Amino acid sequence: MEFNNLKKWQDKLHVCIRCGYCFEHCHLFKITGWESDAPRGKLVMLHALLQGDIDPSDSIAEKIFECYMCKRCEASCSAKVEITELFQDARTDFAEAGYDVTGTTSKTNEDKCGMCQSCISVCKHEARSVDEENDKIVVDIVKCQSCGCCVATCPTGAAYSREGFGLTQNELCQQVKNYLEGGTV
């Protein structure tokens, strides 16, 4: 696999001093506690890929696509690494290589979709479009930044995000229920 877009970041990957300040602000790391979910862990993986120390895989691609692109990691980065732009280029390379992963990107349940195109009109990243030939809504996994606007707007519940990161409607409702019942969030 060629990393044509990621190669331009090779020198920036060396700038990361591995301080871990990005951990403090990463939603995924707070949920899982796994180094591979934190920006620093992902930067280490990308560096190893570029050096040929590890081979590309579905699991690595999945980790790179597991990011909400909120840029909070960048705001706390003492080395000023442009982490989300770097991840965006890595996503492009994985997608161009044919990796079809979900990560935190939104999806569309075609059985529920009424083709109202509300999700398209609210997507500020232009990640959703109509596949005219197949008459369905498609999501560009590289452009999707997991903001959730499409999920919140969809009147039929056809637009959704993968559960497990604590942000889907079901997960948030369960957290509220647990809190109200005196449990933990």
Second form
Amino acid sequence: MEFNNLKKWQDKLHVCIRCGYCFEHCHLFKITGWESDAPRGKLVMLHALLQGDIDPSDSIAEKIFECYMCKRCEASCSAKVEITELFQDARTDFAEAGYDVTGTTSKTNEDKCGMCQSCISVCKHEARSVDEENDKIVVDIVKCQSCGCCVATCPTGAAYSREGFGLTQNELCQQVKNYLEGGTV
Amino acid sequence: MKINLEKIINIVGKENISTDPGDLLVYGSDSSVHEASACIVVRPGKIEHVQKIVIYANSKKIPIISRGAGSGMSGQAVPIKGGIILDMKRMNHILEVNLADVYCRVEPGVVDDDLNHVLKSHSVFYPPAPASSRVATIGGEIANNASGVRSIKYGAVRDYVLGMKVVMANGDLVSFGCKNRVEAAGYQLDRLMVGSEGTLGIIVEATLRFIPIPKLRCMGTAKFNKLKEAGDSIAEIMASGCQPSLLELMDNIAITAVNKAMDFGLPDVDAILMFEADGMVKEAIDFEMKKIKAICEKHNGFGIELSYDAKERTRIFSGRKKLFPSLSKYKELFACTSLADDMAVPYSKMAVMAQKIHDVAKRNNVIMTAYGHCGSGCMHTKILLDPTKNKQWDNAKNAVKEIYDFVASIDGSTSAEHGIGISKAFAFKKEKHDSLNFMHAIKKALDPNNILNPGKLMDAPDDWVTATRLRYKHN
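Cool, the form predicted alone is there; where's the form predicted together with its partner chain?
Expanding to the full complex; the earlier chain stays at the top.
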């Protein structure tokens, strides 16, 4: 596998001193508890990929696509590691190498999709488009930032993203509603 | 090393194990320069899981390495001999807060700050507070006898551990210590576990005492144009009977790093001292601050500012709190490595130690900074180097040796708060040469098959550069 985009970070990745302070800010890590879901864990894997210490794999690609891009880790990182930019470059390389993974990115269930294109109009990241030839909605997994707007907007429930991170979409909606109405979650 | 996956899955469930190469790599590293690969990562959820896994590992003589947040700096959690990583973070429940008898019971995976968040609602706190308190787990803190910026007044983890439950190498669950403030009976086995770095048993529950949160804090900063004068101030403050709750040194390299990383605007001086007094009565705090201020001024400290304001104190201290990661920004493409990073130094030698660090750095063509909780006798440094060059590692190795030789010559100690792990073992063994036989005898008695975090402390290799693969590719 070629790391055409990631390789520019080769000499910069050791700026991460692996303090692990990013654990505190990562929602995904707090839910799963796996260190490989936290920013530090992902950076360790990318560092090892670039150094040739580990081979690329579906499971590593899946981890790299699992991130909500909230950037809380990046904002608090005193070593100023450009974490999400690194992830984006890694994602591009994995996608170009043909890895077909989902991570936290959104998908479309073609059986349910009515092609209303609401999801395209709400996507701030221009990740969704119409595949004219096959008459379906496609998602660019590198551009998708897992914000969930498409999932929330889709009138038929065709747009979806992986659940099981501790809270379903309905549960989340209920929590937000409770908070707005009563001030508690 | 063959591990019966089915057996482990039957104990903790499929969702709590991983043999994925990515996970093995991630869990094979910490905040040190070392890396190694385990055979499996296992996440126990209760004491019974730990016992069953340890019994299995002991029967097959498989190394077992218990792990908290992996924020250690000396390779304590790196599986130097492979084996099973026991990730204790799922066992993260606060079991009891007993205000009447002034203790709490916690599982080992509870994060320090999370415990203090709960205790705060009762106006009490658990004080050790290492800089990593936002992620560090209680189990890891006990295993490393951690301490932090307020250890000058409040001491280290060992001063707050009343008792604990431990799974021994044969799988037995035993209780050490008690729930009371005092206990005079027999061997203090709970104390033996503190700082043992996971080599004698696996801590599965801890009973900790807590103390009232001081109502008032006042923080001060003093600037110095000579590092020596800041060091002399520390020595005099501590010898004069002052009782600061914090006394921190930052040299010019530390100041520059924080300014670069956080755009902090600290003054470009040779050294800054941060000091704090806390308590329940303002007059008592003012008394301490006045004494400290006068001593700093006597040693040409200037620009001294004092603040009782919580927001201002937090702002001032945030630069120090995030200094470690900030050091990565000191020089482009240089790595900040935790080597010779926490020497215990006599107060009277603090100034010469700080100067020595700079001299050693210059002679060996690396960058080193002098900072730390100097009021508690802890001098930190880090070695900043180009990690891609073999020559730089040779230089770092020389620098580390020179530092520890000097520490020994001034009656200092190898580690004040970060532990020994792998990278400080050579200096530790030299320092403790006349008690190593006793340590080996204790280890042999409690862990005859040498399964608990083998190859650490007195059993770690002498050459830290080749002990494991370094996490940086160099040639």
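Throughout, rigid core stands for the largest set of C-alpha atoms superposing within 1.5 Å between the two forms. Residue numbers count along the first chain shown, from 1. Predicted model only: the values in this text are computed from it and were never measured.
Asks: Under a superposition restricted to the rigid core, does V15 display a Cα displacement of 2 angstroms or more between these two forms?
Replies: No, its C-alpha moves less than 2 Å.
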